[in-house]
Structures are given as C-alpha cells and as structure tokens.
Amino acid sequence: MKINTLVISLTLVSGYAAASDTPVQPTGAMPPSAQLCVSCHGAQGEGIEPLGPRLAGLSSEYISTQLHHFQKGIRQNATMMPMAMTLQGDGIEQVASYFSAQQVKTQVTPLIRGKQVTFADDTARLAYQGDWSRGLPACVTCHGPSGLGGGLFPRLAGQQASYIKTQLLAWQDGARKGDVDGMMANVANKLTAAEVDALATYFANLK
C-alpha cells in the first residue's frame, strides 16, 4: 500500500476580502457563504448530529477539497452536493478558512507515537500501532498524534462517532472516494465491523 507523505501547512484565515462591490468583512466575521452550513454544522463548526459533523479542527485544505470532491461527484452526498454547488468564485476557500479558524472548545494532549509502547486496549493498539499482519497501518500514521489531523488528513479526535463509522463504512462499499492512492478504501475494507464500532467510539471519545 502507497502512503504519501503529505506535509500541509494550516492556513487559519479569520476574515476575507471580497470583490470590489462587496464590504470586507471584519475579522472572525462568517462570510455569507458559510451561512448556509450552520443549520447542520453549527455557527463554530461544532457540529449537530446527525445532521452534520464538525467542522472545527478540520485544515482548510481538506475542508476545501471535499467540498470540490462534492462539486464534481467523486463524493457522493444528497444534501452537500448541492450545497457544494452554491458556492462559486471563491466561496469554496471562504467556507473552509473561516471553519479551519473556528476552535475546538476541549483540547487534545497529543500522545506522540512511541512514547507508549505497550497498549492494553486492543482499539488503542490498532489505533497507534496497527496490525501489521494484515497490513492495517496505524491510523495515527496519516491522522496524526491523538487523531489530530492535519492537511488533507482529517482530525478523528472528538469527531462524532456515528459520522467516523457512517464513513467508514462508506469506504467499505464503495460509496467515499478521493482518497490518495486508494488508501483509505484499502484501510477500511480490512476492519471488521467491530473493530469499525470501536475505532469510532474510541476516536469520538479523545476529547
């Protein structure tokens, strides 16, 4: 399995400049375009489930280019297509700037790989070490200390766990795509479905 290393740099941009005829907004200000995105992901991106996950703590980057992936069809949602489809110019990059830059209200001690070895719970083994002999690497490889995330790897920490397992699954099938080198459909299809349950919950819990 490819894994590309993929080094992104967070751009947490408060306000924006719009075009000529339209007033700048003031700093931390939601630009019209993400108004549309509270009533299921809320005005912080905190997210209301079920009908929307968290937004807060995402990179603009990913936010950004899932929004493109529900433009074009590689994903497949009935509500956000045509919600993607609403924004034009350079709404996509106000949406994800302004969402990026909203704070996560609990903070993640981060617990950095290899400073625990030995793990008694077998979630959090497959978690931070992975299961080699099936070729499951650690999910922490690509998501980052705790599941924090980063660039185009989206933080797990505090996601809602029905969202993680809704997408899972979805990886499973066939349904998410748009994944580099095809690795998280590869990851996926190797998880039972207990093992889905209890990374989401797991991941969900990191709070």
Second form
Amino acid sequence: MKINTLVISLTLVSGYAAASDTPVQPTGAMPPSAQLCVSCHGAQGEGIEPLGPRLAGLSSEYISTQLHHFQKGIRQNATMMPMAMTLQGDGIEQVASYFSAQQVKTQVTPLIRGKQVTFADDTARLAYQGDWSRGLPACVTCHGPSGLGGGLFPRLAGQQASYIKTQLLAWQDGARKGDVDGMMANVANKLTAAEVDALATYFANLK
Amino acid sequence: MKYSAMLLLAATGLFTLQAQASSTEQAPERPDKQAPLPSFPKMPEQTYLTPRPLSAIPDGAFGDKVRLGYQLFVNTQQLRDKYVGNELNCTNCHMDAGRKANASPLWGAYFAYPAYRKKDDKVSSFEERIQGCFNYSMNGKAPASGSPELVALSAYAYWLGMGGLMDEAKISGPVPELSDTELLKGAKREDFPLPEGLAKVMTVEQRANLPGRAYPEIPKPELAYSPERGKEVYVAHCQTCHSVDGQGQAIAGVYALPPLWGPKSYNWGAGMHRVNTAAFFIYENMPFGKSMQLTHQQAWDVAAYINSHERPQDPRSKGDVKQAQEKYHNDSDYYGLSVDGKVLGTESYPVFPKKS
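Starting from the form predicted alone, produce the coordinates for the form predicted in complex with its partner chain.
Full assembly next; the chain just shown is listed first.
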C-alpha cells in the first residue's frame, strides 16, 4: 500500500498524470483496481483452485470482454457478476492489461496440427481432429495448437480442469453466453458428460 | 452484338443502382471462363461416402505416402517458400482434412480426374489439378510432376476414396496399393485398377459424380450480390475469427483461422476468388461448426465482400490487368473492376513471395 502511494505520488510529481484523471501506472505494477482479484486469482493471475481460474496467459481482449459479459449478465456467475460491477471507468482495461501481461510459469511446446497422424487417446484425437460425424470441429482450430489461445479464444493449456469443466457445463446450460452465433455453445452441447471431463483433464495437463 | 448490348445495358442499370450506395462496380454476368467441375445442389437425406479412420492407414511404404499426404494437407505450411507462398493450409477450404462431404472432399475429386478443365483448356490429371492448387490457392509454385509431395497427396486422396467405396460395396481388406504413376493420374478412367467386384457396382461416370463432391450449388441471390451488404454480414458473423481486416488469426504461428484477402491469402487465379464458389463454400461450411445457417443472400453478399478486396496477382497475368481480365476473368469475380476508386488487380500483392 505504501509502495502504491509512493508510486502514485511520484507519478503525479513527474507530471505524467496531467493529461488524465486517473494516475498512470508504471508498466508491470498492479493497478489498485486489480487488488480485489488477487484473493481468488493470485497476485500474478496464476489462479487459485477452486476459487478462481488462472488469468495469466489470457489476452487483454478476452479478459475485458468477459468482464463486460459479467457486468451485463451475459455470463452468469454469483461471485464474478458483483466483482465485475466494482470495475468502473477504465478499471476493466487496467485489470485486463495487468493480468494479460502476466507470464504463464510453465512452458508448453505447441503440437502443430499434422505432426501426429493418429491418436491412441480419444480425447487427444477430439482436441486435434474433432469429430465431424457429429459436426464437432477440433478444439485447436480456434484455441490454437495445444490450446495456447489468442485473441478472443482463451488459452486452455494448463488451465484448471475444474474450471474448464465448469465452463463447458455453463455453455451447455446457458449460464455462459456471449459467443458469436453461439459457436462455443454449439460445440459444448455436442459433448457428452464423459467428454467434458476428459477434455478438461486433457487440457489442464498440457503443461 | 444485340445480346452484348443488352448485357451492357443491364450491367449499366445495375451499376447505376449500386452506385448510389457506393463506388463498387457490379460484376457483370458473362459466360464463365474458368468454371470448375460442375457442382450440384444438396439433396436432403443424402448419404455420403465415409472414408476410413486415419488409424486404418496401413504400415509400409504405401501407407507412409498416405500419411505424408494427410500431413501435407493439414500442415501445408511445411512447404512454405518451397511450394507455398501464403499462410493457408489445404484443410482451410477442404474441411476435416479433405474428408467432409460438401466441402470439396479429396475423395470426390480423386474419382473425377482426369477431367477436362475450362480453366486450362485441357484434360488435367489429378496431379495437375493439385499443381493448380499450389499455383493459385496457395499462391506458390507447384511441385514438379511426379514429386513426392504430389504422390503423397494423390495417395491420401485415393486412399480416402477407395476405402469408402470398398466399405459401401462391402469389399473387405486393405485398400489396394497402386504405383506412383497410377496414383498421379486420378481415377476417372476405364483402365483405373479397381478391387474385384467394385467395377460392377458403379460406372466410371458414377464414381466421378459422388454425392458430396465439390461445394453444393445454391440458387442465385434474389438481389444482385453486394459487398456493402456483405460487409454487414462479415462484421456480424465472420470477423471474430477472421479479424476486422480479414487477415485471420495466428496462434503459435499457425493460421488455423485463415486470412481471406491481402498478401497472405489465395491469389486472383484461385477458384475461391470467384464469388459463386466462395458463396457455395460459405453457405455450406461457415460459420465454422455451423452453429447457425446464413441465408443464400447473406452467403452471396459476404462472398462478394471478401472477394472485392485486393489479393496476390493472377499468375497468368502478363502485367496488363485489362488483358488478364478479358482473358481469364469477368465471369463471377471482381478482378479488373473498380472498388472504392481502385481497379482490383492493379495493386495486387506478389505471387510466391518469400515469408519475411
């Protein structure tokens, strides 16, 4: 807290804040608006299972979109809806920018599509090749090789299994919306309960 | 003469209508100069050939060619700078690694070649057809005849189709191995080697017209297609994946969500640059996973929007856009037409550029 005050005072003194009403944060420092997130998501957005998913590794675009969705009730969650409401002004941008800048601690070497032709594991095959007999595209088409994510498509690699599962179920029962043309709901609704479990574990273990 | 004067009048009429909304020229209706193999409207309740799973590819030298074909098909970027000059992979347009019906499946094409192609004004073998993909869709330089890549892609296409046909005819056993020479020719010929019993089930002509081949045709739009309306469709349904600027999205260097125009996409000679081909593809296959169905009109309009942007040059052009337009275009496309004050083709991107 002291450090923050010092930083803000220094910023004010140096005159950077002159153009804006809100103090400009030095690169890398946690903005005050993000402090509320820490108890569930961790100081570096590393996630605390089962309180909150990992935010590190998600894009700023994705985090801010989801916060807007919580605010508008497009994405329903008893904890996150009121939390998101606390973010006013450019709070959302600050939080999104801070957590998206955090590094994921474990390195994943992406498996590029085509490298492997056959998969003994049905779940890996579903993730990499989909099941078009059911109109199911491969997860990696949108979420990227090894589910690394990018833009509006969240990273799945190394995310908590419990969280991935909860989200797939939320897509299925409509508690989570906001995907363009219902693309993700369409995919989730074609998955069996066993596949939801298996995919959640599969991506969580890509570390 | 009278006919063309009427066409001109009709085109002028259309243009006047369009001009009120924007400065985009309407692509005139003209005889098709580079028509692909005919496609057919989709039939309800139709069943389609089902290729065998990839795990059924046999061990050994022949199986290795089939596997390599699959790998090149889904990760065509491994040929970047060698034969490929953009960011696309075959599987971007041929869904499910060339296995999906109504998404120009490889198995449908394999049994349809050799075939006369208006585009080349000659009978093309299957290998020559794939060379065309490299030169146009991949904005690259085709591998030489008989090269391992063309053998592999032919082997994969053949294996997908033959396995499916054998299963339908209840002929068990592995797909018969063929020599490279046979593989490269394609299967639409009387002397194509078939497993015993299969020749009696289907004629060459029937095999060449398997249901699900190509992209199913959709009716002409009620209103002349319009890039302006298409832009609205694009913003609402396409840009989340393909980006606001049409440049797609790369994750870990892979454009699984491909660029649709500009220097990283297919060139002005590719089949997909035609509004009709793109409309057929889009109506049947987009948005990815088909969570909703676009209307026919939306498919035509958004195809027009996508294909009224600049892209890499038509490799057949000799430097004169007007000349190339007269010779190769003016059918269902925007090459040589003026869009937002610029004639498309005049500021085209290079053919087969090195990846920077």
